[in-house]
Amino acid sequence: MVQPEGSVKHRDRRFVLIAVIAGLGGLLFGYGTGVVAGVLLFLAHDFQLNGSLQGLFVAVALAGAALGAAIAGMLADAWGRRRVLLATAALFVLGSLLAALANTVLLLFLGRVLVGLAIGLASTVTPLYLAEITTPARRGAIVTINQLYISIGIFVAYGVNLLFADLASGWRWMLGLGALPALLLFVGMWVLPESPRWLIKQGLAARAEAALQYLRSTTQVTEELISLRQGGAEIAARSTSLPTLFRNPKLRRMMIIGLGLAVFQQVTGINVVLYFAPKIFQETGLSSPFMAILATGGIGLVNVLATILAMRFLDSLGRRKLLLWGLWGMLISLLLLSAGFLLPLQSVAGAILIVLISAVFVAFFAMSIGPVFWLLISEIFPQAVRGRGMSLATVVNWLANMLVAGVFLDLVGAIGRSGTFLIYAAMTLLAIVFTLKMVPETKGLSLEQIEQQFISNPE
């Protein structure tokens, strides 16, 4: 039965609209991050922070992230996606304003956990709910969604620092205004559908085929319906765990290629450029802090455009050739950047290069391994684990965060900016080894036609 234009039309914008409101978690991890930069500039002043204590209150944040990552696949598969995403709008809301209204360092630091444990939370859960309610023709769009909100995020945070840079206790305000989409993402989230594929895993057949109503036109549920039915009875048959995952042959390329893409969408450079851009840009030439900080407000713009870009191609063109694409621009945009800094450039004009090689750099990113990774992850892993392989591949990538964030100004102090950017480079040429060597293409395949996949070919 054909159904009537206008009313899969109408399903179509519902669905979008679902996307938007569950995609909003990556709004969160965006904001989370990227208003910490403007949020330092007064805690030296208000609260007598020092430099460690600076840097610990980063640290907690991030700790936060790394350990709610941890336990977001395991509670998302025991209590469903929907839930956990609705708990992570309510901690991330409670860690939001007990870190403005706080009096105390005490108070700043654990509202500053709560955030960082949403934060984590929603890096996983996202994407994964994401992934299991859409189509296999749109779910790298879908998915993208993800990572759009979190450069939005990032961009907002940047504006929301600006608005509040000449305000007494500015940073009140930077910080509480991340509770706006939290509260957006807890009211939206009650009206959503849970995952079905969850449902099915739950032996909840009847719930899972009114979400897949909700979800889709009606002449698509049945089918879909006896897919997942399958794939379900599969699963219960496999009994899949974790360990298995790196035991079994058949398996352990899943493991391999989510840790490997974790690890290198982070050893590649790109949050040394998001968190240190306004340090670089100053000592490249642009002295005025607010010229420095209105740059890298460029770049998080050309994060955002660049981001909607990969979202119109990673379901034409595949996440493959996208990938590799990417990670061939992001690799010469390092090499400039490397010559760059070896040129005398304390000037504006000398400024203004590394600033447009850096965008060009953020753009590459943003079409490629930005997107890539979250999508990928969301995909390869087995039904039967996948919140815990999802987990697991997050924490890598937030420790990875991490590390080379920590490491950075050392690094830079030791070998010099040049050397720096010159080690990215390498990393984002094993990056395209690795992707030659073991990434395969996914577009247009069922979640359960890509498990099949790399049980049948492991190699």
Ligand code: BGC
Given for the second form:
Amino acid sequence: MVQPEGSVKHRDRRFVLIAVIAGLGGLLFGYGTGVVAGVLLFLAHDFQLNGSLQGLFVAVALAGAALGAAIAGMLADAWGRRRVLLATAALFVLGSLLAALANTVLLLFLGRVLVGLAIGLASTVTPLYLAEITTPARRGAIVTINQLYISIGIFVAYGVNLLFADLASGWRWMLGLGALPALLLFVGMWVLPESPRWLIKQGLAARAEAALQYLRSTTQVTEELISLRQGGAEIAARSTSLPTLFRNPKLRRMMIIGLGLAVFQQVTGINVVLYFAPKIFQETGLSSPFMAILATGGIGLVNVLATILAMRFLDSLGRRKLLLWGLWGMLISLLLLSAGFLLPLQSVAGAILIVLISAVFVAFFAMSIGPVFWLLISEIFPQAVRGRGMSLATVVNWLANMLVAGVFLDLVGAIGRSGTFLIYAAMTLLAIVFTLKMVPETKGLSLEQIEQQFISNPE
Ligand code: BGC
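Alt. form predicted in complex with the named molecule, vs. the form predicted on its own above:
Now the full complex is given, and it begins with the chain already shown.
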């Protein structure tokens, strides 16, 4: 399994390629959620789905994702990260094809539930696997490949939705095309090794060594292996269980950080801006649907580019600083949006202003709580319960996502757009206070050091 030893640069490049394959789960997440908007436009006609059934179509995938995330950690701790990613890819292919070929509403919904389950599994296990195979110095960038793929997936879905919008049964293509990245993930994970940290925890030291040699493209892995084994031995001695996460005060603090960030990532409004954007833009003055969709595409692109910027700085500036700066930026843009909605817009200039502020908001999200939430939950839980801890945080993230999307239109109906965005701004302010008080800096530390420093050490 070990590759011929190459130069450091060559090994680096090879590792990045490995991470690029392992991160494909993020693409399933982004595409799977992003494609729904395009598909919905067809279902009223092709399946005579009324409004509430359309709502249910969206909800079943989100509920499937919450369920997938709930079982992901347990499965990943029991079966290993690699096998769960293989199962995720297979499930996604199956669900996508089933939904794309469906001739009855039941099969269509069943396909979407399977896709939802796969999205939930991918959302937990992709950052988990990426965090465990990389080195401390660039864990920020490598884990954020997941977020980069999520944003690319959403962007590609916007494009696919546009491309097939006028084709008869275009929705079949929209759903079916999701099988392609899933197939890639399946083939890729077939080749990649299991997480060395998980192997050590299972007592499979020889396989852990082989996996490390493969990942680092060198036989010189003794030092890293020793530190993993030491970490592993201490962890085995401690053997933390999930309920302990809430009983031990230091672990409880980690749990609160994970769950708090999960909620704040959603209740600050990102998915409202990403998914209701064409509707908002149209209503504020971009009356042509084409312009509204184009503006939405631009925002999708900003999301991708800003994530790349975050990858550049997460390991140098650190997670905490980026998180705080980004949240301040989000707060200011949300306040501006809230004020903007009060003006008598209904003009192209006004609508363009709203589009620009929305883009700035998305950029700040993509440089802060977007990637930092997934990164921190892959870092702050002890090895013994990392999978399950991440699962819990991810489930809460999906539930908060469902809640925000579910109440958005009613909220706008009740208190107007300006008031709704003011609520997101208030949530962002709370997120800033929460970060200042609770969130630790983890840059440059190995997962074992984080565990030592923040959890095991006496006060
Ligand atoms: C969030 C998603 C969001 C996406 C946008 C992710 O980190 O969890 O809810 O749609 O970022 O890029």
